[in-house]
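Here you get one chain, nothing else, as C-alpha cells; it is the form predicted on its own.
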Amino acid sequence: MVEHVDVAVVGGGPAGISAAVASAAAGKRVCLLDEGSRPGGQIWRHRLGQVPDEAQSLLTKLDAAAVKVLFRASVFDVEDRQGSWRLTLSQGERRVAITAEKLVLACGARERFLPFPGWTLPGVMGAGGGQAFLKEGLELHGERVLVAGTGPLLLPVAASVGKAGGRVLAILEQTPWRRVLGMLPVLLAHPSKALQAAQLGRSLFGVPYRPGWWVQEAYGKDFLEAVRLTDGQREEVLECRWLFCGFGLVPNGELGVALGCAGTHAGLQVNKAQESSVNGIFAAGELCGVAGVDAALAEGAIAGLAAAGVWDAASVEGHRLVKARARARSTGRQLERIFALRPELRGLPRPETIICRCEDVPYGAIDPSWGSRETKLCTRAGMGPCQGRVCGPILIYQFGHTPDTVRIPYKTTPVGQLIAEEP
C-alpha cells in the first residue's frame, strides 16, 4: 500500500518540524520522516520525557498538528513520478512507500572528522557523538576527558561531561585567540546567546580553555590512554580515558544531490522561498549550509509555507521570517570565518593513518593526484557501509576532492526491502 500526502518532510530536527507544522497549518496533508526514535534531531536529542526547554513549544505544536510522523525511517530511494515524488523507506523490518506532491529536505548535518594518528582508538569519538552518548545517559564516574577540535559545540559538550561525572582536563580550540575574540561582537548582537555562553562559562569554571591548541596524536593499546597536543611550537602529553574531538559540521546533502539539486559539499542552493533548483523540492536548515538552530527554524517555516503554496514574503509573518533568516545566516558566516580550520591539521596523518574506517584505507594508499573516482576505484575509500559520509569530508579537506555521485540505496537497507512490492 502506498500512502499519498501533499508534503513529505525528510528530517525531524528544528527545520523539519518547523516545515511540517507550517504546511499542516495551511491545511495540507503532511508526513514527517526521521531516522531517530523521537523528534528533535541531534540538537534537540533527548530521552523520553526530558524535552529540552527550547524545544518544548515547537514539539507541542507538532503534537497538536495533523502531521503523520514516521520514526526510525530511512529514505533509500526517491523517484519522480510525473509531477509527484515517490519515497521508499525502510522502517525496521517494514518497507514503506509514500507519494508526495512536494518535498521538503531538512536532513541536517553530521560531524566532520579529521584524521590523526590514533583517531580510531576506542575512547576517541566526535564531540557531537560524545554529546549524543551523554544525552542518552553515558556516565563517566570521574574519568579523565579531553574535549578538542573547533567551534561553539565544544563548550556544551564539556559541560555535559561535567554533569555526567567526568573530569574535563581541558578544552582545546584549534582557532587562535585573535579569532576567538571575534565571538564578542557576535555575542553582543545576540543577548540570549551571550547569556547561554555565560552560563556555560560558570559551569566550566576552572577548566582550562586553550585556543590555538590541537591534538597531534592519541595513544593506547586496547583503549585510549593518552593524547599528545601542540600549539605548533610546544607539545604536551595528557593521560586521559576519553577524547571528544570534532571539527565542525557538514551538511547531509546526499539525498538532494541524488535528486539533482544544485549545490556544493557546503550546502544546497535555494531561492528566497527555500526552493532548490529542482521544481517542487525545498530545502531548509543545515542542508543549505551550517548556520544553527535559528536559521533552521526560520527556513523550515518558509519552506513549509512555500511547499503548501501560501508563502508570502510581504506579510507580517513573512517579513519576520525573512529577517530572522538573514540574521541567522549572517551569524553563521561569521562563525565560519572565526572557526576556519588551520592548515596544520592537514599534516597530521601519517602514511599508516586510516582515512576510510569502513574499508581500512590508509592515508599513504591515496595518490594526491587522484580525484574522488580514482580514489574509490583504487582503494575502495567511500564504498563501505557509511558510503563516504565519514571519509568523504576528510578527502575533500585533505586532497580537495569533489563529492562523487550518489546512487540508490541512499542508506543501508535490507536486501529484501529493495524488491518492489507494488507498482
The other form holds:
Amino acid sequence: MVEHVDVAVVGGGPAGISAAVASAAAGKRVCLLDEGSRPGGQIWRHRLGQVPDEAQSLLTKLDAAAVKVLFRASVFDVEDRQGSWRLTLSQGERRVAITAEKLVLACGARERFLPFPGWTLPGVMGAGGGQAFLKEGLELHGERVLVAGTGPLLLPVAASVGKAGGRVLAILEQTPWRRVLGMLPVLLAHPSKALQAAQLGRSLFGVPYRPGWWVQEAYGKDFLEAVRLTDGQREEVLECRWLFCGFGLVPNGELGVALGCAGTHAGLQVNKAQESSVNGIFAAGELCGVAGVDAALAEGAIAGLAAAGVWDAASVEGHRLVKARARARSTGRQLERIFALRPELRGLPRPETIICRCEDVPYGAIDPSWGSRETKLCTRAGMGPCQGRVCGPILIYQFGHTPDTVRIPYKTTPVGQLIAEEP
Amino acid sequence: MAASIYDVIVVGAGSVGTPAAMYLAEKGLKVLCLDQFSSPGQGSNKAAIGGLRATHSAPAKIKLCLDSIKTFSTWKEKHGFDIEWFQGGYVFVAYRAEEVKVLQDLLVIQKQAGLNIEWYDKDALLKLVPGLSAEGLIGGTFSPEDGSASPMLSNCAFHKRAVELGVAFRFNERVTSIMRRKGVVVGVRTDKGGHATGCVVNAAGAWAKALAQSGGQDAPVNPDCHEAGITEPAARFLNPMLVDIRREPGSANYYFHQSAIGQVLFCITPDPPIIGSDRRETSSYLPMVARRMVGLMPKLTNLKVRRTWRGLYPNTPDGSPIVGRSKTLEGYINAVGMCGQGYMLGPGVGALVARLVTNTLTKDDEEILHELRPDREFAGTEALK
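Follow the form predicted on its own with the form predicted together with its partner chain, if you could.
Then the entire complex follows, led off by the chain already shown.
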C-alpha cells in the first residue's frame, strides 16, 4: 500500500517542478505533491488548457519525465524513519502514504495581510487572492476596483482587473517614489523583466500609479463601499466595490520548521546544495526567503540534483545554476529593501479591528507586553483553521512576536482520514 | 534585611500553583508565585483538554474535585470572566464485562463520597449519547454534575484574580533550590537571585521532583506523556465527556468531549507508558486515537483535526496526589503529583493549601490530608486514572 520513492517533492510550483524534473533526469523515482489541481503553483495558476507561456517549457518537461504527480494532496504528517521519511497525505477522500529517501520542500509563499479598519469586509481581498479569482474567471463588469499594498505584484493584478472588465481607480504603492525609482537599475539588469514591465505599463495606460499612498480604512455596510487613503499628510475617500490589497509574500516555511529545519518565518536556512540543517531535507524557492520565480527555478534544479546525489557545482550546468541563483537572490534582496513596509502601517488597526480572523480576536484584546504564547493562550489567536498562517505574520509585524510552529496534522484533516491502515 | 519577605512562595503558576496563590492571597497573605516559563499555564495546564470531573475512585480526589467544580461552575457569575464552563457530565462506557465490574464496583464508593452518579443501561445510554456505537454496548456510568471548561481561560482568570489580590508573579525565573536553616525553610534560590520566605509550596507539576530534591525532600513524582488534539468546532452533538477505559495494543484509555464552543478535544494514554518529559507530539498516536474515536462514535469521521500536542502527567506510584506538610522540613508544603488531573484538582487543592497554611483546616480537610500525606506507603491504585 505504501509507495516508496527516492525523492518526494512537496509543492508543484516552479521550484518543485524544477526539482522533480532534475531528480527524474538523474534516474530517480520521484513523486511530486501539490495541493492544487494543476501544476504551476500560485504563480503559474491557470485554467486547464491555458498554460502561461513562460511555464510551457518546464511543464512539458514535467509531462515527459517519469514523475508521479499527486494533485489535491495535503501532507499532514511527515515521520522521520531514520534514513527515510514517511509522508502521510490526504487526497480527496483518500489517505495516501509515501516513503522517500530524500525530501525536497518547495512549498512556496503566501500573501501577507496587514490589518486596517475594514479589512475583513466582503469586497476586500488579498491582491494575490483577487488575482486567483480573476484567473478562475471572476468578471468585474465595469466595477470600480482599487489595487493597493506594495510590491511588483500589484501591477499584474491591476492588469488582470482590467482584463476582467474592472475599472482600476488607482494602484496605491506604500513605498515612496524615491525608493520605487530604485527599481530602475533592477529592470536595466534584467531585460526580460523590463519588457514585462513595459507590457504591463501599456496595459495599465491611464491608471494612476501612486507611490507613497496607502489605505487607512475601508468602509461599507455589508460590502465594501469606499476606501479612505492617505500619503501621511493628505487624505482622500474613493468609492469602490473591490479592494485588492497585498503586502508582499510570506514564505511557507511551516513544514520545514516543524521538521526541525533551521530558519524562521522569513525563510529556511540552506547550504550551497539547498540542503537544510536536517540531513536529507532540501528546500528551494520562496520558502528559503521570497526572491521570485528565477530563484525558484535555479534552486529547484539544484535541490533536485542534490537530492538525487548528482549535484556538481563545478559542472557547466552547475555553474549556470549557481550564477542564476546568486543573481535572483540579489534581486530578491533589492526588492525587499525597496518595498520594505513603512512603520505607519503598524498604526492602522483600532482596538476593534480584527487581527485573527479565524478566532475573531480584535487588536485591543492583545496586551502589547505579551509574547506569542500568552497571546495564543489568552485570546486563541492562531488557533483557528489557518493555524496562524494568516495572523502569525500580522502578530510578528505588529508586536514582534516569534511565531509558533504548526503541529501534526500539518493541514487540518478529517478524523476518518487520520486512521492508519492495519499494518 | 531583604526588600521583601514573603509569607508564602508558590513554585509553579500552573493548574495548581495559580489557584493556590490566589487562595493564599485571599487569606490576606503576602504571596510570591514563581514560574520557569514565560506566563501562567505553560507547563501542563495548556496541554489539558478541559475535563472537570469528580468521578474518581479515591475519596480525597472526589472531595477536592467537587470543591473545584464549585469554583469553575460559579466563576463567571462571581467574577464576570467566562471560562467556558459547560456542564455536560461524564460518561464511562462499558462494552465488556470487565469494565462493567470496574465501574459498578466504583459506583458504591463514589456514591458514598457524595457523588451524583448512576448506572445507565445500553438503551438509556444511547438515548443520553446519540451516535454512540451500539454494537456490544452494555452500559455505563453517568455523572451529570461533571463538565468541562477552558484550561487556558481558567488559568488566565485565576491569574487575573490573584494579581488583583496582590500576588506577585515572576515569570522566566526558575527555582534552583529551597534554602533551609536547621530544618526550616528560609527562602528559595533562583536563576535570577533569591527570595526570602518561611513557607514554600511546591506546585511545580511535572518538575516537582527536582524542586523537592533541591530542598532535601523526596517527591515520588515521575511524568509520563499523553497525546491530545483538537478539532474544528461543530454544532453541539455531544454533551458528556466520553471515557473508554479499555486497554488495546498501543494505548490504554482515551477520552473526548465537545467544548462549550463546539470543538472536540481528545486525549489518549500510550501503553506502555512513555516516561519522561519530551513534549514533542509524535506520528504514532493520532492515527490510533482517530481509529478508536470513530469506532466509539462513527459520526466523528468527517470532523477535521486542527492540531495535536503532548502533555505530561506527573504521576505518583498510587495515582493519587501528594498534598501536605513535610515532617522533616518545616515550612515546606507539597501540592504535587496530580497525575494528569491538576486542572480539575487545582482550585480544590489550592484552597486546601490556603487553609493548611493559615491553620483553618476542617475535619474533612484533615481526612483528605491524611489520605494524601507525603509519607504514606503508596500501596493502592487509582482505578480511574
